[in-house]
Amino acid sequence: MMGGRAARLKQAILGGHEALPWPPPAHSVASEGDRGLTTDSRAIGRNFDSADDVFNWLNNAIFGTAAINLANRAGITARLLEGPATLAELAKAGALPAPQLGRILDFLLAHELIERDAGGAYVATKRTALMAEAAGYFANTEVSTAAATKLLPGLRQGVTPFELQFGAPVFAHFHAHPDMAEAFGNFMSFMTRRIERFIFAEHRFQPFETVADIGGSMGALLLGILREYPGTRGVLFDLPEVVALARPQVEASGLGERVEIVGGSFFESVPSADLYTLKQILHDWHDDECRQILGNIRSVMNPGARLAVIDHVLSDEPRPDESISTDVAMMVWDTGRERKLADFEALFAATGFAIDRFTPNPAGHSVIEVVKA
């Protein structure tokens, strides 16, 4: 169990079609080809063919992420999405040495990151601007390298590779590096925008009035919800040092006339909603923990809400999705790990809980849908 700071600076940095209900018929779970998804391309296993590519695989995605990363932070990546430009202009906008820069562009270049017209000048593609989309998850593949080193000796020793590779737990740390925070936020948001993009084309919420993001952060989500759903109204919920940052943003995106901004610790209580999102949170917690915040949760619900935790949901039999890679990043960066469905189950049950309506993504957060049972 974490201490209460610890456990408040953890809520604060982390926080279509209709949805099949739950259980679901066989017939009715949209396959992976449907979505054209497979994840036995994703197996790691696939580059382990021959030594040829195990060292390919490897090198690329080494080298691959230092290059992208020096062109997101010395803002090549973002003068290129502004228009062509020369190697020239290019060195003076990142204030780097052009002949290694040059190396640098040959390589995006011969990834099909960027592009050459008939010029010679160089030019930005739609993978160019998802380089600039993703920028904080590529940030925080350092942090994750680096303790991703540790994960023998932490096990070894039963402390996290995180605290035994940075001196601190995660947040700890996060809170006397605001740098190393601030990157993360970005990874989160990162991956706000692509949880939105899946939930509204593949879970559509049943009718209400009031949404609760709790653990909302900055109220990416909110907002998105909000947008997709005229006339309803939301509430962000998260730590009070977090709604205040948050404000500014919410005001300025045009719908903070349908916001109302409350600080709270949701291991103490929650406000009262018709819908609630729980976005990657449980996956933070040992399952007393969750257990603390679901019970919270059900205990104001107004009469017929409803809950959607989005969320990894583990196979039954180990496949290489993106859930079972998280839940070995939840074990370098922290206590928590990604779950079953049947051990959602287990936690709805014990809280009150049942699933109605279950909406599973194989390319990352599922939605599961819960009513008081």
Ligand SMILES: C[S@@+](CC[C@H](N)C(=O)[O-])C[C@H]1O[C@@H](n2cnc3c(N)ncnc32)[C@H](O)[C@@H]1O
Given for the second form:
Amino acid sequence: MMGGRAARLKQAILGGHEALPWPPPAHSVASEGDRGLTTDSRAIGRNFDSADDVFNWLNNAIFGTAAINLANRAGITARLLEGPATLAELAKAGALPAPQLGRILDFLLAHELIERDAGGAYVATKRTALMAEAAGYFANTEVSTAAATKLLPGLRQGVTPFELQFGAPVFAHFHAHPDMAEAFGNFMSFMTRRIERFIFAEHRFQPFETVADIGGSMGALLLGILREYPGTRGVLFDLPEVVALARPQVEASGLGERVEIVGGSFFESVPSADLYTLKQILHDWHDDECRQILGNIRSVMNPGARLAVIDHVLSDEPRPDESISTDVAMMVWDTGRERKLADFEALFAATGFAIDRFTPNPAGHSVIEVVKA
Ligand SMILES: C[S@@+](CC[C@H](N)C(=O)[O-])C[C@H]1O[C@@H](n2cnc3c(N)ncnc32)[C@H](O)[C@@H]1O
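Give me the form predicted in complex with the ligand now, not the form predicted on its own.
Below, the chain from earlier opens the complete complex, with every other chain and molecule after it.
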């Protein structure tokens, strides 16, 4: 049974547009509130009031992403973050032709992503730093864009668009392409950093000795939890090829001594722990697959252990928020979906779990903590 606070919050999120408690953001990006935006003002339809708006919205999304990806990949962003640079210096650093790079820099200037100083040198701003922080996300959009071209034939043929485009389901494809797997892992770390502060400020975990992050990718969430909860230990569990990529990042964190790295499949078995975290895992899989994952966790949970599912929760009425665009993304990438709270409740009920605490996040991933029913 959910307590009174959880029930009120559930009502609030299901009710749609009410403001919910939300801490200030941890990083340099202005929050919705800071910019005076509401989620509704992000509706794509608001760009469809004129042909000019449609053209600009599409053109900027496609070519802005390309320009930012180029700046990140060629090391232009990193060079600017070291200090002001001339066009010739940047062209040399990026091994790029100066005339074309100058046009890309003009685009970034026009869109207020970089600046020029009085002497004409290009300089980084906090938005340039954000371009670098989000580099994994920008790189990942190239994969999303390619897979999304197969949405229509994929739905008609009953094959995931990703598989139609790349010839294998996403994680099998990553297995054969470690560079893509690493870029994806860095994208996931970016996603975790975005919501870390929300999780830690709004949802304190009850005392635990060992936390296992199942499908923990590069370890961003696990390392964050270990920093936040001194004296605890962690298990990073993911596919063997993924934990191999994560190991250097874990070792570089200075927390390696508190982390056990375990490679395996959550469709087979998972390690024992007092607290499990499953962030953006269930949304990758359809209900049957989720039941398998949840069943495998339940069968090895220590007595009194808890499971925190960290995922988007769709509102009952469609809203132009992050959850609903990620729901389409899941249709493109794999067999999963974003879920409403009632969908989660049904999944948990079918696998012997009950919701104990629910911390909704109207701007991103919510935390649903469950215990054995
Ligand atoms: C969407 S990512 C989420 C990563 C991480 N939890 C986060 O939120 O940043 C899904 C993760 O599940 C992992 N994964 C996929 N299939 C798996 C399996 N069968 N067993 C264990 N992990 C798996 C992937 O390698 C990937 O790291």
